[in-house]
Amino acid sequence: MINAAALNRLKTLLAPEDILLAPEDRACYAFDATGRNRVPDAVVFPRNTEAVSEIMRIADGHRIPVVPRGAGSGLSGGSVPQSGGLVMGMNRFDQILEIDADNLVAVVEPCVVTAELHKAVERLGLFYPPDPASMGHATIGGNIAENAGGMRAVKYGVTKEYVMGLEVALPNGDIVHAGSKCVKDVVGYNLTPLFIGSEGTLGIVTRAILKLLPLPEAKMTLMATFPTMGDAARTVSAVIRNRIIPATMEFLDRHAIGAVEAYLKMGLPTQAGALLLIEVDGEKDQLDRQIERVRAVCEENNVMDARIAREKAAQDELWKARRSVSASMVRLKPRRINEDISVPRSRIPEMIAQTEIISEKHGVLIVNFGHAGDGNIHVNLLFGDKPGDDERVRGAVKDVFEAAIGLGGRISGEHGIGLAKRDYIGWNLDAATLGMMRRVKRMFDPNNILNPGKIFP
């Protein structure tokens, strides 16, 4: 609970509209996309870095938990205020402060929506590649906290490749500045990567310097279907061996194909074992050659059908299949858990085969789709409200994690650990590594007030 002394200091610091205390208001900031729920004692909305700093000083002095929150779209429970305390809504930090075309950087506040940054820089012929599926509402600060990826990661990498510098408020209220606009910068320790993927447990980002690229001139898309996931995986490896790095390489398994076809009726072959969506981008006069090479590789690997879309309208039609997977699954079962394991891309067929075994063992429908180019699989466990369903799903989730680790994989590729996977983190990390991470946390946050209970069991 927040004591009266701390509450009075917060009321003095903030405008009345920047602090929420009514139960119905606080309930709106109690959850994220996992459905986990815990109502905070108060919600605060600082308007500048100095206010963030002072809130942290108050919280640290009174040992009040603080949970930073952007859009609340995370899939690991990272913004759920498990210990009550304060939710710090970063909604007022929503400005693109600068787009520097000469130096290919943007300076942004953490609550800028990722898709809005895309639009702003693309109007100037520039490109910010990270494109998580939630980019229409997810924020840059949340992307940094989770090291978000997306479909373009196979060619362009994930958020960590594009963060050049950060302004961060520490748990004790200190403001630190890590990195800069300079491409070459070895002045002191490189602290910037430490905050990326830290899930809001080490500091609160108040400003970010992001790297931009020139916008690719054009793109083309190919949709290919295969009898088996093995055929599709061999195609992915063969495309890369042919020195083509597509912008995206997405896959759907047979259950996902069936769900999308039942939902959209777009003529997908429901007898197919796998579907690939491959997009190439770059200079327009080179793309015809690249996409035809991709089609040739597909034909060498037992493709059933391959369609090429050269114009935007046709590309959008093909991408409907990928964009509609989540919506199509709602029709299959009322409840869903979406796990995002990662395995070496050559082992995707083995992982899919393991999920079929796990599905049969536990009586849980499992639908897979994801990023074939980087091995990040979204394993969706669909279930209902029958007695024993929850227990069966928990058993299936454990088996999925064990199977991924057995194939040299990780229990999370881009959703993070948060609350959802904290009890499993030791399956991927040994005791010495976890111990070092805990010491880093204690160094930054000795009173354990910043997003407590996340990541570590």
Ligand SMILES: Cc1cc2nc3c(=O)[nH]c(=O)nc-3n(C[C@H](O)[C@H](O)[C@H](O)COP(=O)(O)OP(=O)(O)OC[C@H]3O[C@@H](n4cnc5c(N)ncnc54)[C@H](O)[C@@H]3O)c2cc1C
Given for the second form:
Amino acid sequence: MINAAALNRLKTLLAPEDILLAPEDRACYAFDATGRNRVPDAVVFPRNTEAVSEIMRIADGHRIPVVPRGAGSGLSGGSVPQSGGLVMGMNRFDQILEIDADNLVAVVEPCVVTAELHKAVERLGLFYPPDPASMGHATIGGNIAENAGGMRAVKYGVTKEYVMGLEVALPNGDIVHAGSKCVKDVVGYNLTPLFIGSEGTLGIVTRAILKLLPLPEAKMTLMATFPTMGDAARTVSAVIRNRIIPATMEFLDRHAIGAVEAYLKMGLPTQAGALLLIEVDGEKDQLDRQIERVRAVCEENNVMDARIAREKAAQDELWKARRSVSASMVRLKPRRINEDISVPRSRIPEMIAQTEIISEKHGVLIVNFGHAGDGNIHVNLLFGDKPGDDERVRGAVKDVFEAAIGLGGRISGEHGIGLAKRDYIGWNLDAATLGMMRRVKRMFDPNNILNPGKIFP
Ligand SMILES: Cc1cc2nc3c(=O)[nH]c(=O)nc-3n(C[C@H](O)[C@H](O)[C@H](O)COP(=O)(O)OP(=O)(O)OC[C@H]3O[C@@H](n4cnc5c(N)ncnc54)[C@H](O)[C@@H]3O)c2cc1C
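Switch over from the form predicted on its own to the form predicted in complex with the named molecule, please.
Okay, now the whole complex, with that chain kicking things off.
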């Protein structure tokens, strides 16, 4: 609960429209995309960094939990205010402050929507590669806090590769500036990476300096189907061995192919064991050679069918299969948990085989799709409302994590730990490493007011 003294100070600091207290307003900031929810005691919308800092001072002094929030699209419960207190909506920080084409840098506020930044820089022939599937509504602040990845990660990497500097308000109200617009900068400790992927537990990002690239001139897409996941995985490795790094290499397993075909009827072979979508980008005159080389590699690896799309309309048609996986699964079962484990990419076939065994053991339908190029698999556990369904799924999720770890993998590749996986973090991290992380948290936030209860069991 927020006490009267703290509430009075917040009301003095903020305009009436920048603080929500009515239950029906607060309820809109209770949840994220996991569906977990807890209604906060108040929602505040600071308009500048100084206001963020002052709110943190008030909250720290009165020991009030504060949960920063972007678009609330997170898939690990990160922006759910599970200890009550304040949700800090970053909505007023929605400006692209600068696009510096000479230095290939953008300076943005944290609530800029990722796809809006893409459009703004692409109009100038520039490129911001991180592309989480939620980019139409997720924000740069949320992407930084979760170190979000996307389909283009195989060639271009994830959010951490593009953050050059940050302005951050700390739990005690201090405002720190990490990094700069300079490509070379070794002035003091490199604090920027510490905040990336910290899930809003160390500080509140109020400004970010982002690296840009020149926009690739063109792209070409190939869709191929294979009898087995092993054939598809060997193709992925062989493409890379051939020194071709595609911008994306996505896969669907046999259940995902079946679900999409039942939904779209686009002529996918339902007897196929795997489908790959491979996109190459770069200079126009080199792409034909590259995509033909990729096709040849597919043919060397038992391909059933390969289609190439050179024009945008045809490319969109091929991408429909990948983009419709989530929608097509809704028809299979009423409920779904989407895990995002990550394994070395050569272990994908073993991981898929393990999910088949786990599916049978627990009687839970498992559909896999994801990023073949970087080993990040979306393991979707589909279930209903029958008695015992929840327990069966919980058992299956544990087995999925155990299998991934057994293959040298991680329990999360891009969604983060938050509330959803905090009880399992010790399966991936040893006690010394986890202890070090707890000490870092305590140093930044000795009163444990910033996003408490997240990440750590
Ligand atoms: C359909 C769908 C598809 C998705 N696809 C992908 C994908 O391909 N790749 C991927 O990585 N993720 C994906 N996600 C997950 C999610 O979209 C990302 O984690 C995204 O980065 C969250 O951004 P957001 O603005 O919604 O953040 P929120 O959900 O609001 O917050 C996420 C975390 O960031 C913290 N936070 C937010 N703003 C700040 C700030 N300014 N300072 C400090 N901390 C802050 C919050 O406290 C919370 O811990 C997907 C989600 C959905 C629903």
